[in-house]
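Take a look at this single chain, the form predicted alone, given in structure tokens.
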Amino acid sequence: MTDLSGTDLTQPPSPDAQPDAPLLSVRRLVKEYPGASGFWGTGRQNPIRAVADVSFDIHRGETLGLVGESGCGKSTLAKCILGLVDVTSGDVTLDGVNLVGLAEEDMRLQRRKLQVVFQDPSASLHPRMRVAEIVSEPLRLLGMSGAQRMARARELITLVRLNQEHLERFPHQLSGGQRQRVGIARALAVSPRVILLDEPVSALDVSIQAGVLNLLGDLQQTLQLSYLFVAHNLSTVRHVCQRVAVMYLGKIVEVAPRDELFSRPRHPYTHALLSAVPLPDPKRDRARERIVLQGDPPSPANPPNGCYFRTRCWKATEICAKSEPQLVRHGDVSYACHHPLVDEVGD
């Protein structure tokens, strides 16, 4: 099955980069918004740096989790990667092609490799379109005939474990889990290489979440997909991600393999987040130390000097106010902290 350019849509796009190179690479990405101004334009605030010098890689077949408190910049970072907002500086390289500054037509061609599944399936599906139209809409934009689109929609609806009769239904006639499966089918329509999952199960009942997560895992294995998994729920992240990046006030403060991060977090902020995750063993859950962060995160329009986390960190010292820690790699783990937790914590 091909589009008007002759591209086979049943197969992933051919890689343009070297096999061992990262599939998606973000380098020194910055996104600033102008600060608010006062009466008659006076008293303008500092620019709001929603994403502050972020770098990370995602390799083929890998799931990278992106976690952090609300307002830390996760959604803005995702929009920058998708090209939905212009970046202030930095690079986003997908399969060897830098997406920043691409012309509209060139970016349209690259979008086939990068798709998204949104948080709320009720809001992301057109209420007046049947499932068959929703799933095949990306193919219409690529110029495929109606018969080809319908054949592909049937393939996709089976792939996400729905029945053929669901193709004739409207979104309001589906359950929440079924709607999210339709959203996944739509993302798969053009055979992408990377899918950005923006809280894909947070709007679903707990009983439905496991089925959707298992589906995503099976699709990853079958179609050789890479995921950027944006989430708040660390238990979910532990279940589906191979590596985890922790974000605070627009910055990545730690990146580590999943098991390493959950058993030996280096950054105090990571330790605080993990201490709030319930353990299945009630005795261990009651006995462990819980870190309760004091106060709210600082404003990105007026961040603290030095380390952004120092105003809430129990290990902060004078050097934390004078010098901003850089993200430094130590083996498979990277962290930005003057006083890392190396031997103080464990699972």
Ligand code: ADP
Contents of the next structure:
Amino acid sequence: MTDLSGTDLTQPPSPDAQPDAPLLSVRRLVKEYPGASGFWGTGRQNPIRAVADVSFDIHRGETLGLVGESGCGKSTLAKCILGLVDVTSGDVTLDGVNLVGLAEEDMRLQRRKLQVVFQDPSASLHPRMRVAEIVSEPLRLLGMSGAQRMARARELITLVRLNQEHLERFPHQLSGGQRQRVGIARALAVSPRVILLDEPVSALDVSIQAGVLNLLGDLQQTLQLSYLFVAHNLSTVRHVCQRVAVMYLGKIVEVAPRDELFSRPRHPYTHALLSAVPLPDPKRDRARERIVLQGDPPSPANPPNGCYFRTRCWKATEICAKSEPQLVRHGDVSYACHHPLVDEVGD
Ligand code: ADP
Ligand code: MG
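Next up, can you give the form predicted together with adenosine-5'-diphosphate of this protein, since the form predicted alone came first?
Okay, now the whole complex, with that chain kicking things off.
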């Protein structure tokens, strides 16, 4: 075990090695799961390409939203970044260090800078541990003494706006929102720089989602955190992200600053996702064009040739079947489409 007893664990792990570079860079990331074996155990189907060549950056103090339908590869991407699954190819660089293929011990040190909060707080909190133990466990693994851990647990519980008495409770004695706050406190224990939030409010009642989202926003400000905020709909990311990446069938099809994406989506898929977000003004909401995508996304084991979205796209032409559009940068917006909606979708 790494001896960090002389380190102040309440401080960020170390100053950033490259303060001007992106904090987290993902480059050409691919994750394939082996295909299922055929009927009667004969043969094997194509591998499932859950993440199909994904690149993006997250800057210091930034929240990047990652949005796409269920099954498009968001959680797999998060797991690849965390080193929870082996990547097929590509690089994940955190503050100048490539995490792919890192030895376990080195990865443990890097994981101090990179934490995760999952969708279902109940599944990620040990049912027979008290909250104090749950939130301070990562510090035990780093070699912190019991008294120091308890002091840190008290700080953490206040940071996530729960009370000291919550430290004595077991997960089943908390509400869903309180459990997710405990999950956030646990992620904060080692003073990370980046937190991957995998649908952090999707399992919560709408009435308590806003409280958790506000908490995440405030923590980001006070602790200067960077977030990758994963969600399956655009309305959740609207108030928390500076930039948004849209994912379809393992690929990023558009990345844009939040307001730009919401007012002028370039990719037809982004436009379709946006048209499902209700507008606050009911008159405008009724009047606007709604795009309902037909059918389910194709299987990631058998993606269409050319553009992956073309089988559900109302703009698709011959070229879309022939050549795969690449994610190309146009100013601060990037999109992968042969027929972008630049001039059609106004503010
Ligand atoms: P999302 O988080 O966007 O809903 P996932 O990353 O969970 O998507 O899944 C992406 C694709 O990879 C899906 O087709 C899913 O069935 C497949 N997948 C995920 N985990 C595994 C696994 N362990 N083995 C095989 N296929 C998987
Ligand atoms: Mg998921």
